[in-house]
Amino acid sequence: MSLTPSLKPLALAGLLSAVAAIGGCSDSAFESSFAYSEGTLSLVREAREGTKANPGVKKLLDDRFGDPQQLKAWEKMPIDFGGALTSVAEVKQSESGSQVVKLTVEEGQSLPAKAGTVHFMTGACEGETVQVAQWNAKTGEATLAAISGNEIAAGDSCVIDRGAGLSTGRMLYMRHCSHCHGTSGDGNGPTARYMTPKPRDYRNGVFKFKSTNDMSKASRDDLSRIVKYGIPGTYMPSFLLMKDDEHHAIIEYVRFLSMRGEYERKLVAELSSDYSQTAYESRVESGEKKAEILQELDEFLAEDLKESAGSLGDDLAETWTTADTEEAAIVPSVPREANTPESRRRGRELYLSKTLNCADCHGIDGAGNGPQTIAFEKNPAKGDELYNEPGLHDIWDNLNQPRNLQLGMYRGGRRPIDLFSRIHAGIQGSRMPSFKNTPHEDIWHIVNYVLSIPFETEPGATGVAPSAAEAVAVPAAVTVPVAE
């Protein structure tokens, strides 16, 4: 597998004219849609449609996230909608018998220049949104197009225009992003077939380089990293020129589609074992009839799935809530141990160590070319079969080469911290595993031994980085022959 990003032979005419396809559309893309996961599509029609009277896994998808010209925000989740958060003053009838309400914001905040709707958080019009008609930013009255059924009243917490920052983000993301990685961030866009490595698929919620613990996903500062600056290697480009706002925008629908990807398996995960295709099929094989199998999925979805969906949504909130927080966080324990060849030395000896064993992957001298890379491994989707092909595989079941560690190219960053994490948490999704249970003094060790591998003269063999004396070469003694 190659080390740098490369386009397949004879694929550039392609990949120019994927990109003049969809050059021009991208922001809108009023075509567009959120494509289900293989998982959902393995389910027989009924689990993935629903019945008559309960939903199937779609129609729970759908309600919780929209689709990309009606998004959804799904309050559960931790993501900033965009908007901003109200509460109500006072409510007062115009003389032509529209509700007018007039809305504060709190100290040191401001009310929007334009408003198009107002979304009640809270009283009897709660989960209610409806269209303003007239705004009024000055004095904060908003005029409502419709009065709602239930009374609004003083106190009642609402956001003007929910949502509109997600609504950027699609339309940052679409432009920006979704060649690559897909309209529904399943790393399918037009222009990926023709890339190595492959974009990101952010349906498993799992990105590779992160700050925080090996249990955790990667945090919003992480993510703001990646998007800042690119990731060196691969096709991932810096866009440092993007403004902060367009930033967190991008971010926030990125972590959007990321939850969404992840509530869907964890719904397929519910079903599948007894209703997928497959099982359904060797369930009639086995004596099971077909209408007792259906009404018993009928009573699932209207039970136990109801139930879950709730819970599940619970708990996926809780893993990204937990990513933002200090627990989450990668801190030493110890400062970074000084750069010194005894370091390098310690480094080394961790490095070839039997309990670390790093060199099993990355190799003896660091270039990328160790026994793992020649061994053919299992794969554990298909119950332990083994690949086609030797080497590692991602769980995107791309073949992963190890870093080679010669060339000074780290694609979670270059800073001493950013290898300490790497060590640390592992890299989630490939096969580099954590080493959390090392003391934090070793890993600096290790981290100094491989930020000298590229100077060394022999790379791999000392573990020491040759000094300004050594590394400029003594000229060859001229010896002046003797006149006869």
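Basically, rigid core = biggest C-alpha set you can superpose within 1.5 Å across the two forms. Positions refer to the first chain, counted from 1. As the structure is a prediction and not an experimental result, all values here were calculated from the model. What changes on going to the form predicted in complex with its partner chain:
- Here residue 371 does not count as shifted, since its C-alpha moves by less than 2 Å between the two forms after the core is aligned.
- Annotation for residue 287: C-alpha shift under 2 angstroms between the two forms, rigid core superposed.
- Core-superposed comparison between the two forms: the Cα of residue 414 travels less than 2 Å.
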Given for the second form:
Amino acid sequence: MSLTPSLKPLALAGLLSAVAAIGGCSDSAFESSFAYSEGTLSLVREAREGTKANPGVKKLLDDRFGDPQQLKAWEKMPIDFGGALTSVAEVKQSESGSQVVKLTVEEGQSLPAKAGTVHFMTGACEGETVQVAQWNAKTGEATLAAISGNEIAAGDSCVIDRGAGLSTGRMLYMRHCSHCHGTSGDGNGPTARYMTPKPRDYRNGVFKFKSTNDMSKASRDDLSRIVKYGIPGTYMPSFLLMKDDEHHAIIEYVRFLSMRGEYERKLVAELSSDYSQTAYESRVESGEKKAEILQELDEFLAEDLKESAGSLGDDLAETWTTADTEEAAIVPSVPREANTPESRRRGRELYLSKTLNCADCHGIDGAGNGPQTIAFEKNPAKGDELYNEPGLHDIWDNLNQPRNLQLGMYRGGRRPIDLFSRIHAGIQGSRMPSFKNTPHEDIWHIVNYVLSIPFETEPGATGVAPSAAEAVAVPAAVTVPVAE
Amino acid sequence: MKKFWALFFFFWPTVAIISCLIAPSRGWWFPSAPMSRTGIQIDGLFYLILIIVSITFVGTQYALGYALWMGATKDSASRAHFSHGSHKLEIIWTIVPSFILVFISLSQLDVLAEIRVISKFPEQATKIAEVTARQFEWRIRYPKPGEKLTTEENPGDLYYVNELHVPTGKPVIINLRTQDVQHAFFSPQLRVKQDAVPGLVIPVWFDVLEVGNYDLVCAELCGWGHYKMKARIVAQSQSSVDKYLKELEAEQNEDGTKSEAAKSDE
Ligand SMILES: [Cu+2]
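Output block for the form predicted in complex with its partner chain, input the form predicted on its own:
To see the whole picture, the full complex is given below, headed by that same chain.
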């Protein structure tokens, strides 16, 4: 009994510190930085880090995208960086001499409760971001911390706290997604190693399940569906219960990471053939002088790369912008064919046909065990060498199993339009090819057939309970050419 | 100091009495009022057991405090009296608790049977959906409107994730299964909890009393994402559920051309 009083405070302290450890998970735990890609790291130091006079890849990238603590909003990128759109109603002088602008929002919207910065979109101050010293959310009067050299005029439109959406997106992304998709979106978070398929590496700008043409990026809507509904059959979970504004912020942040990654790749591509570590070494070996190569690199950085740094961004912005337009969307020219036994039978014929040859990968009965899955492929990264394991490989160099269509589990969604898009545009990054030259009627027949595979009593029985006569009419045995 | 310990042991049962008295009106025990009929019965059992346990706890604690107090107030010269136990007392304190335990187990049998025994399920209960737990989400499958739910999938079934629509005011059954490890279907407000076991299809019935959104969470530690394995049960009138399913069916048959036509119609 005499022990108890002295033990008590100890136990209490232990309990409290345990609570503190659990509860101490603040946002600061996520402090981290964007990693540079292998491509960047393979460049010679001067190309990576820049020369005395000219910036290298890292600086070009960081200037435009920042790092997780200090994200940058690159105007060019078609990203909703967030913030409240307002316009200047009046410019005044406060008693202490600082500039006060009265801001108004469009009808139906309200002024934000807080304002840290004002970013001008039009007028003489276009492109400038000014700190706000004092903010009155009721009247909309913002006392600016510094007086701009240029004239602010009534009617200028500006954004309060531009980039707020992006940093919300970052915070949510770090909480919900980064352990799989990684801080820089390289698909290599701490939990990723335990998964097949691997979480998406956004940096390629390649997405599998989208409603856009084979050459186009994913639209916002596509990414939104994926995050809402998840990808059944993979580890990508559904985030259906996430609030709408959070959902929007997270999608924009994924797009941001994707653009950053792609921009980095593009910069590296400009340099890698001449200035990667290996290229550099072989040039030195073949007799070129080190100093001369570096001099040449310096000039390249000063002129060519500086120029392309802008135009590469323009190209990138354009492809992402197009993805959200009708131009990129897949719209079947005919409505879905009626789902009849005839249609399904036609679908199966096409499925087995030499020209489309779905069975080559998916197998005669759709079990995902076609001849291609047992053939050994060449590894493109290693010349003529074969992979150690048989089967197809995706662009991330992982084994890419053709889908077992008997399971009725469709990762990109099970609506007819989803399957139509999968067949029409293929699945980018994977080995599922695009069949965009196939007439749309035929694709619908195939869709009808594919949707019936899980319910086939035997291969080719084209769906639910066919009559005996129907079953006979189907080509039963088809020879499939075996790949080397 | 001796008296302090006696008072200390008087203090806790007093706290217990006070908190037991205030708790129900403050909603401390439960996340909400029970939102299903079985939920009301389960809460009844909870309170029955709570009363029995509280009386026992308070009684034994006061007895302990009393003994301490008597010891503490005795003058220090008096000697301790050592007794070698009492057979009678031991028999009493074995038989009384065993009667209490038997009483508790018998009194909950009806409710347990009603919840768990399939032959006792309400006759008019309809199977509305299959709920498949997987790491870390809830996949939902409804039968095609007008058709019956079967264990096997059927063409025309409707699929969704993390949101289950149920009609209110009537008993409904869901088929619970899991795609991977063990999970548990738990709706705190409805007081429904059932483990999902690999290889089994487990029917679970409940009737939701009021329209509203209720939580569906996983109550079996199933892996690192267990804490976020959360879904929503949307309880609506039967007609709203029917409307929802019709919309879901239309959405699921979307072929990318109808909506275009619909747009130009507007
Ligand atoms: Cu679980």
